[in-house]
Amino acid sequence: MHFSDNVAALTPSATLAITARAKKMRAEGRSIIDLSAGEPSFPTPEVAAEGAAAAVRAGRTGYPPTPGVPELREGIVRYLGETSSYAPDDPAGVLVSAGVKQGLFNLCFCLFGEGDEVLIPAPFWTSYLAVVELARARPVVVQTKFDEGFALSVDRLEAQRTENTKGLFLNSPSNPSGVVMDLGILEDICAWAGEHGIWILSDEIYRRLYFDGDSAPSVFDVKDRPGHVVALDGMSKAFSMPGWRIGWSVGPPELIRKASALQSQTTSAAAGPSQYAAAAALASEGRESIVGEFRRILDRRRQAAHAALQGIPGFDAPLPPGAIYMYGRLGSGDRAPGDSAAVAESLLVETGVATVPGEAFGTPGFLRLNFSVEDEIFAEGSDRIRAWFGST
């Protein structure tokens, strides 16, 4: 079949291909440890399915706002103000999305295009590639080192930026490494920034999941940040509910109504009641008990993973300060010679155990395993990671 130069080179995202493969084999009988999926295990909090089975009751089911329905919006900008230390006061500059996979999409479509260059520092979220590529731009990778923290600098950038270069993805805490990039950094990457006329899109999705604090560092806690920065976020994550699939983005309002004009042109709202059960929650008394509760359980989760991970031969795990994950260096053993991608396709036959290779990442010779599943079953997998590595 031919397709349109549009799709010709898209491929579905490798960490929900790994997912749904694994998922397949449970079907069919295998005993299999997903270790691979981008979501945390808790259900969602009773404040936010509450919020949502209410508006149904009360007959809110027709079609939302495009750029959302007005509880939420002033809610994100409640939310951003109480979280963050300068961030924007007017819900114009909103935009709730099918998840930040979404918001993505609309901005990248928005701003960048045929011939317009956009920095991605590797390790990336697999999606960001294919967004930039859907806007017929061209992704520029900017590599940093495992052994310096996968620490991003001005100096990296600056060797990547070219006349053709017009945004930067950033994203902290990482997915896939947990690293989180301090004030000073982003203080300095915004200057850079505004002095090249550059948009940031900064991905801030695991942002309450940091474990040296409540939130990690924003581009909304820079002080003089110039006028072409956008934040995203949303509740998959530190309210996990990923399955309501709610995000937004905050910027410009002027980029956000020709944002929400396109999406007014694809999926039009996100649904109805996820944005009532998003609204209800942080609006909710005990909205930073939640988030807070939740930290304090992945952290104990983070602890055991990684104390369960050490001293496995080839392997290299340290630990992470946010997000929910494990990222791995593959040493040069005889089990672990460094193709990750060969490693994960044997760990996920020959154990049963569903990881994600650095390949999906730009960062070949890593795994990735998620630490926020329930104790038991992260236990029962590093079991059978640890018996794979130390087998002949």
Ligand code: GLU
The other form holds:
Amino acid sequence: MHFSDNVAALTPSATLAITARAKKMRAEGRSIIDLSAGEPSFPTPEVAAEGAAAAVRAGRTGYPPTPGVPELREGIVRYLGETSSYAPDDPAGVLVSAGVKQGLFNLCFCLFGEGDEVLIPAPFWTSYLAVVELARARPVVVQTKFDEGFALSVDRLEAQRTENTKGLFLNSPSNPSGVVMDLGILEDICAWAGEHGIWILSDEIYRRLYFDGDSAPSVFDVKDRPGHVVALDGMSKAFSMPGWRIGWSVGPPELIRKASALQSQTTSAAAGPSQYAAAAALASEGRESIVGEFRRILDRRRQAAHAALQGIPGFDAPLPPGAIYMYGRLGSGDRAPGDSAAVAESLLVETGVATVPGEAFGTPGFLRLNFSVEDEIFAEGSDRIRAWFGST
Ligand code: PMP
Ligand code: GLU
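Having seen the form predicted on its own, the form predicted in complex with this ligand:
Every component of the complex follows; first up is the chain already shown.
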């Protein structure tokens, strides 16, 4: 079949594709340990479920306003004010979308086009390349080093900057590495981007899943940030509500209005009941204890996962300071680094453990494991991985 140039190079999301394959193998009767998908295993918080149910029962099921229902947009502004240094109390800078994924697409489509370059530090979340390419812009990968804790620096960014550089993705805590950027480096990057008129899209979806405090630093904590900064967050991770499809973009109202116009022509608005669920969770008195409890359990799982992976020859997985993944390097000792896709494939076929290879994140030679699954599941997965590495 002939497809348009818009999608000629498009492939399915690697993370979602591997998860779908693992589910299919399980349905066929294989014993599968799925450490691939990036979703926390907690149920939806009761207060969110109630918020949705109450709205539906009250008949609030018409088309929501495109940028989001007022309860949620105002709730997001309050939430940001309470958990970061974000100051405006006006929701004009907030657009609610069907997940951060749609938010990123909206923004890239509004800001970038043919001839533009967008810097993407690696390792990066797999969909960043695709959304930039869908906008016909060119993703430019900025490599960082495992041995330097995948630290990003202004020097690394500057080395890739050209007169066509229009945007930069930030993602802290990072998917897949869990690495967190401290306020100092965020300040340096904001100053550099401000000087060169480069848009910062800061994907902060794991901001609250940070294990050395309540929140990892946000671009909104940078006092002298330039005007062209957008931060994105949502309900999928910190509130364990990925299926509700709620994310938000917060930035200059002029951009948010254009992104909302785009959304009004494509999907109208995020689903109404999901928006009421999110609004109820963000406004609830128990909000911080819900997030705090998730974080406490995830921290325990993180430590257990780290311990379970120690001493596997040829697999070096450091303790991540944030997010929900162990990102381990293959090839220490005498194993040749490189083809992590082949390793992930063998692990899946031979042992039934689904992982995501580093190729999906622009850094071949690594494997990503979701540690937020139930304790017994990770323990069984790591046993199988250890046995496989021991036998090859
Ligand atoms: N950004 C990152 C870094 C992610 O890991 C994910 C995956 N959930 C997303 C964005 C998309 O999240 P959402 O469910 O809000 O679309
Ligand atoms: N973001 C998660 C992951 O990286 C979920 C899958 C996806 O949205 O791509 O696995």
